[in-house]
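The chain below stands alone and is given in structure tokens; this is the form predicted alone.
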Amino acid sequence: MPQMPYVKPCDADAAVVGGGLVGIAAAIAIAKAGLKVIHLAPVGPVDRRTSALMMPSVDFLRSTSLIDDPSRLGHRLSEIRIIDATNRLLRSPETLFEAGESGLEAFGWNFANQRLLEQFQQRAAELPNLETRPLDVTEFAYGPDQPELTLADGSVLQVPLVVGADGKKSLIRAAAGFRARENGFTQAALVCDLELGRPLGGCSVEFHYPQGPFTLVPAGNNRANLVWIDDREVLRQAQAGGAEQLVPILLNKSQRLFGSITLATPAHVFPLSTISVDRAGSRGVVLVGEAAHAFPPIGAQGLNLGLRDVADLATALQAGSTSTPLWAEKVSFDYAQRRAADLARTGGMVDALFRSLLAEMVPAQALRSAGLWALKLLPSLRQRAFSLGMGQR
């Protein structure tokens, strides 16, 4: 009788390299689906940063248990105001979107990234087929049996499935030899708090710049979070001259709509590029996030699209059957179609947004002016606008 070839026992069913919010979001969906999962995750400095996250992904979260109430950590979204603050020949109306046009509450919610990782965290912690481990990946290989992880202490994982969850510059993204396109540009963003003389209530307020849009976020009370986008050395400019010369930058840009500034939080500037992948997934190896794909902060995509990430790859795990041999090529693969269409959906959008922002030519002014009159005039243009900013699918 021939012998069989003797396969070395993996460490686990599936292994999530990344620590951030869509890398614990993904090791807590995939351990619900019954596997067993080794989440890798190097402790990093605090994330500073907020997110807005549109209904569909508020839904995603309390529906699979990561949030219940989302009043108890973030703060409502109801209406966005985008006001054309450049000295263009085109100008664009000032345009006011309601939710309640369509019906709804809210658009979605605003957190804090640090409290809904803490939120994460906690559920990760009551799952008892999930391990967390404080280590970074310092190599990934195809291995004879299945893939292998290298980590920072000189162990070997040996696991079917990897979900690279790290970041833009993704070890495995770049290891498991997925082709990526980055484009980087002049511009950075510049985000802290802000306490403002006068509230926002719900209303996040959009002043369209030429060189980018100057954005406030509720963050409750009269503290706003705020999202500049300018040319890079301006915004460093402006933050090296600390609160005395920004704040007056800030109330300028602000056009003094809401009273006094001040700042709540020092203030960060982070470089813009976008990052996107041939595919998804393959070879038992998925990515989410921005190790599958990285926008500028235009129209709250990042977060989103990353737990849409999430979402489809609980649903493929759900669609398959991990007890049959190549099961986590299987899900790769069809982890990658399910996101191919929203993910080239999203990025097109996103990338034609910035650049229309950026747009110099009187044409392509036009058109975006055109664009926003047609949205503030007919409602029905309005509501396939809200369906595809909130990924709706």
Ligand SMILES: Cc1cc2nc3c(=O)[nH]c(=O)nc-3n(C[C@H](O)[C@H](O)[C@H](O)COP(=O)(O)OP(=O)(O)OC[C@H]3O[C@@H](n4cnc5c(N)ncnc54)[C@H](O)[C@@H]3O)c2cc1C
Contents of the next structure:
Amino acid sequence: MPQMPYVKPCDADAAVVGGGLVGIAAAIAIAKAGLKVIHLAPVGPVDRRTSALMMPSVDFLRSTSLIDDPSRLGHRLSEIRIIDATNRLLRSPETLFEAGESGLEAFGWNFANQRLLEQFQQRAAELPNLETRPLDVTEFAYGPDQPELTLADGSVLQVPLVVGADGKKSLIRAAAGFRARENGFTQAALVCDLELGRPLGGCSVEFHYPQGPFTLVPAGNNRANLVWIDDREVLRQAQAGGAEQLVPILLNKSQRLFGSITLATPAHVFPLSTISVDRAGSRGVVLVGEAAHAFPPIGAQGLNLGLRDVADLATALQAGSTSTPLWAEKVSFDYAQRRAADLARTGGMVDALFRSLLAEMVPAQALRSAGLWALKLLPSLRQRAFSLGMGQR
Ligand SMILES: Cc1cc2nc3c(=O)[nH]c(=O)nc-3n(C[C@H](O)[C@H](O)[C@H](O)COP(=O)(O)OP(=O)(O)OC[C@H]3O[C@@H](n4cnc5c(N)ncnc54)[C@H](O)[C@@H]3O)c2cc1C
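Right, the form predicted alone is done; let's see the coordinates for the form predicted in complex with the ligand.
Now the full complex is given, and it begins with the chain already shown.
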């Protein structure tokens, strides 16, 4: 009788590396596709960020039962107000975008990342084919039959499909040989919660300063989530001065439009960078979330894009069959094809927006100003901008 080649049995169908929001959403999606999945999610520091999720992302979370009623977890975003706070020669008009104009109840919802994470963790715990291990991956290698992951306790996992959801400094991206382009910025983002004298209602207010936007996002009652982008050193100094020094700066930056300000949480500073990859999947490995793409938090795109990665991964799994040979390689190839256009379009849009906000050159300022005038005056263009910003496909 001819000898069958020996194939070592695998530990699961898939492993997801990284316990951030995108990693856990991916692990749940894979388990719901009927595969056995191991989620490697070391316990990290509390995620202090908040995320404005556009309606298509909220609909995705609801349709996959990751959340039910968004009002139980987050705050509705029904208006976006843009205020040009520069002293430039060519200033843009103040512009108010209202969701109602497009017949929408809201552009999206604003969530604290930690609350979403806890909700996702509850959902994950309900799935018998999803096992969570609080362990770091220390090594990745392409084994003779399938990818191999070495874990922090020295154990080795062999799985046909590996999902790298391990963030900006992704070990999986580097070790699996994905080509990536990275760009650091001198700007950073300062994040904290504020109590304002007057409520924002459902309106997210963006003050556009020459060094970057200063954005107040509604977080219920008089609370706002602040995302302030500026030079890293300016932010570090503002943070180091404590509430005494920070509050007067914030009052000034918010043009005192919302009355008094008190800090409701400590301020955190996040460095900013861009990361993009040539392909998001290959040889049984796929990259999701910030392992595949990162950019400054302008136009609220990062997590929205990460959830679209998860949606496309679920579609690629449904389209293939895990009983055929090399199924994981086919899924990774299919996933990369599905993600290519969206990753290029969204990355390009955020990059152009960020550069136009910081542009010192008068022609670039003129373009941005003309763009905002056009958006203000032309309803059809505004509709197109809405659907692009919301990531509608
Ligand atoms: C200030 C700020 C505001 C933002 N606002 C918005 C917004 O309004 N809307 C929006 O859509 N997006 C927003 N974003 C972007 C959004 O927060 C991110 O895109 C998203 O949270 C990334 O999730 P992730 O799971 O891909 O990565 P991460 O949250 O970075 O998770 C990666 C995980 O991988 C783990 N890990 C790393 N290495 C390993 C390893 N070797 N083994 C195992 N685990 C590992 C880490 O511990 C971590 O838990 C914002 C970002 C910032 C900085």
